[in-house]
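Just the one chain here, the form predicted alone, laid out as structure tokens.
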Amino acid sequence: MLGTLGNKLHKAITNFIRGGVADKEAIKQLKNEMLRALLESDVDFEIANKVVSEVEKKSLEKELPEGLSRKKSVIGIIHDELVAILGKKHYPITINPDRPTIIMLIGIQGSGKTTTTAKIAKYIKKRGKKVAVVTADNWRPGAYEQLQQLCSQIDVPVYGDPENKRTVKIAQAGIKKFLDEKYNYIILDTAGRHKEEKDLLNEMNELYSKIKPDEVILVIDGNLGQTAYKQAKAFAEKTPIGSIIVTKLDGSAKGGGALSAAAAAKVPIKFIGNGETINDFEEFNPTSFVGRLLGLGDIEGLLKEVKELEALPSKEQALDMLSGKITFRQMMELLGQFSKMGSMKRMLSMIPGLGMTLTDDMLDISKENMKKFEVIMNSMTDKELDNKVKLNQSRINRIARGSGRSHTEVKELINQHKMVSQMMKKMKKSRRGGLQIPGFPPGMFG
């Protein structure tokens, strides 16, 4: 998939970067090339069209911070929109330190579930946990032997009873055995189901009810393409699915369809399989995956630059600052944004007519203080954060107790808030006929 879809997206973006001005026509051409690349990788038309339409709309409408080129901004937008359709964030597997954990794998026959069982076992074992496997798949000939062979490579025990067709009893017996032997993780491999095989789906539901696993993982074949959505939805209706693993992404032209369809089913993708060996397995992180997909070299550095420049306050936020009507919530958000570009004091000192008024103790917002203030604010109510109530002594006492900080530190935050508000009022009065703040477009406040 990285080869098929990645090459086409990379070509479309390269043409855009090397082209002329990033005007409406150039962005429209980029949109069309991206749409073609996504559709050829079997991404659903509605999903693909939504992605490229958002890219076009945001690329044309977005106001650029000073120092950020239109082309760099467009790449950042493309990255974010692709990440959004692939599930937005990384969902690592839960490694419980204090109690045994049972994982149940489900999926249709031929999805690569048995191989994936061994891959997860290796992944968990590498993290220092004692793991065992139970196979309740007695419908497919050779399933037990295949799992034994795979797990012998990583020295993981397997429990099964090939002659027994009572899968619930097998699962219960195997889990009890490994719990008694103090294993941290037990992975249950089940028989392959199809969304139309009602008896097997009911059996899967019974397994879930009797075993009560900590997590159910659905294994989906990357070659399914858009059909993955229907499979995920059908299984989710029978069993609470915690996450998805997409297999066989190596060389699959339909990989984009399977990944986007799985994400559309509102279930996080946790791992991807990109080969048949036990080592061809990796955590799925949408952000890094899209970075590799686009193949743009130091895309992380590029995205960092874009995000830092975009972290500047909006015009509305800045006007709130200048009015002096700053809430505790806004103060922390704004100071957090400014801290990415340097100290607040340094930035304010650059404003003509204001720098000379700053004393050494003004706006001493060190990283340590920021962390301390954040802990204190986490103990404040919404009304307190939004300045809808006055912080009297009773509230200060409650906030101090809840945050584990002293009354003096809470009052320090209150004083800092007052100082910021006063400083913003001074900024407003410091210039007539328009105010220029570093990082904001000229004339924004004039």
Ligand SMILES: Nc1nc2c(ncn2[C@@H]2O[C@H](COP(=O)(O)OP(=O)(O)OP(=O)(O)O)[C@@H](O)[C@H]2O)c(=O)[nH]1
Contents of the next structure:
Amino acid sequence: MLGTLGNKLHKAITNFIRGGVADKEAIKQLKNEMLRALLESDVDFEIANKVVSEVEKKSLEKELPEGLSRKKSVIGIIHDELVAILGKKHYPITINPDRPTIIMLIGIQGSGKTTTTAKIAKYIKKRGKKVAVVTADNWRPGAYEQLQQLCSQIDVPVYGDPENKRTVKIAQAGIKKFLDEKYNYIILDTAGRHKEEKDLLNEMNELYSKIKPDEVILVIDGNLGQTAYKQAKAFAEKTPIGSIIVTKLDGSAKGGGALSAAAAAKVPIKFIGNGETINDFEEFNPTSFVGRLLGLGDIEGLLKEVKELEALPSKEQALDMLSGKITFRQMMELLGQFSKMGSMKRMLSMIPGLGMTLTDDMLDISKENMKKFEVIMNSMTDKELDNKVKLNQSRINRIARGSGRSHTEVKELINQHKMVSQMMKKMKKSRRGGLQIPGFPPGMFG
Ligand SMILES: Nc1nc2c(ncn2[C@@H]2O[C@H](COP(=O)(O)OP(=O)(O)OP(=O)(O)O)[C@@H](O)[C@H]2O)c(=O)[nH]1
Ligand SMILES: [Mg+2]
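Right, and the form predicted in complex with this ligand of this protein, after the form predicted alone?
Entire complex below, previous chain first.
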């Protein structure tokens, strides 16, 4: 579906992954290849340039947590930059809590407004709401019949008045009728044909101010490419657009237009159309869109790995921890790492000169215990979690009350913390033997 852009971006990224060291040169090359891919897929130049420049800058600046390769980190950055344009999540269709929701579709001739009107009606109806549609299009011959034909398939009433030339009047009459009949949603289809684009934009603006819809959706043809950006911008300047629907992504669309239009109008893409029938309609999910765009199978898994590794301490923090200044938060992170490693005792026995005899109940990293600590920590303030204040009796009382745990259990957590702090200090003293401790930069212990 995302033909050119997907293929080309994928190729640029694969070259980077398969290439040698991810140094400044390699990142520069990736930047250039990505820029070419975006431009050849009709992404507007300004946006394309901004995306790749950010990727380059952040890739070079980013301090890498231990265990995270530069290459993976760069992919994480590319993903985040593209998602930043498209929005983070799927946005649901607007709902007005006080009265029926009015949605108005705008877009140029042939973009797919009428088809999309019926698609949205079906989507809403499927969710158990009463929906009706109004066509204010009296420019296109047969506009009313077209909408009627589409909506008869889903049993949704259509209002139109093809003989009337006053668009605003038709829209007002239709909306009034369905408001009186207590519909939950009323969708207004508008004209895309006008002698001049200026007249069309003005008509949309007038409709907007008279109808006061809850949301204006701009319908954009996915084949448009570069023009999508200009078009979205022109509409957005005249009418406050709330979201975008990109149509015809089933065809030979290069995929860049969608990206550009969203960036131009600075609003999310809510749905995409991928076919002529009213069933060819999908909620738009930015993360999976970008995943498909980059042609990376398990992008979610990869990002999770990147985020987890980024949560690990930096070298400075690790050194701090080794002097016994470990916060509650860091302790939990570390215990989590340890528990992934399996036997704690075996781990510790590998640390030369630690000279600490530990029994299982002294450092209990069972799932149960960790869960309990988490619950207790949820009732601690940021200052407490970061060791900025001493946990005196009144704080212990408050934490116990807040977490629904006993005083003894809160003290257990404090003891655990004390023990880990001591352990850290001993580890520091015994820094030899080439040992790699999870969660610590390499070379810290040898
Ligand atoms: N392949 C494909 N065709 C689509 C899609 N959406 C709409 N079309 C087709 O595009 C053409 C124009 O669609 P319309 O819904 O009439 O577009 P419009 O914006 O209402 O056009 P005007 O009323 O003339 O401004 C029709 O032939 C539709 O079947 C889509 O997602 N995929
Ligand atoms: Mg139409």
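What you see is a predicted model; the values in this text were computed from it and never measured. Positions refer to the first chain, counted from 1. Basically, rigid core = biggest C-alpha set you can superpose within 1.5 Å across the two forms.
For Ile77, a C-alpha deviation of 2 angstroms or more is recorded between these two forms after rigid-core alignment. Comparing the forms between these two forms on their rigid core, the Cα displacement of Val375 reaches 2 Å or more. Once the rigid core is used as the reference frame, the Cα position of Ala121 differs between these two forms by less than 2 Å. Aligning the rigid core leaves the CA of Leu35 displaced by 5.7 Å between these two forms.
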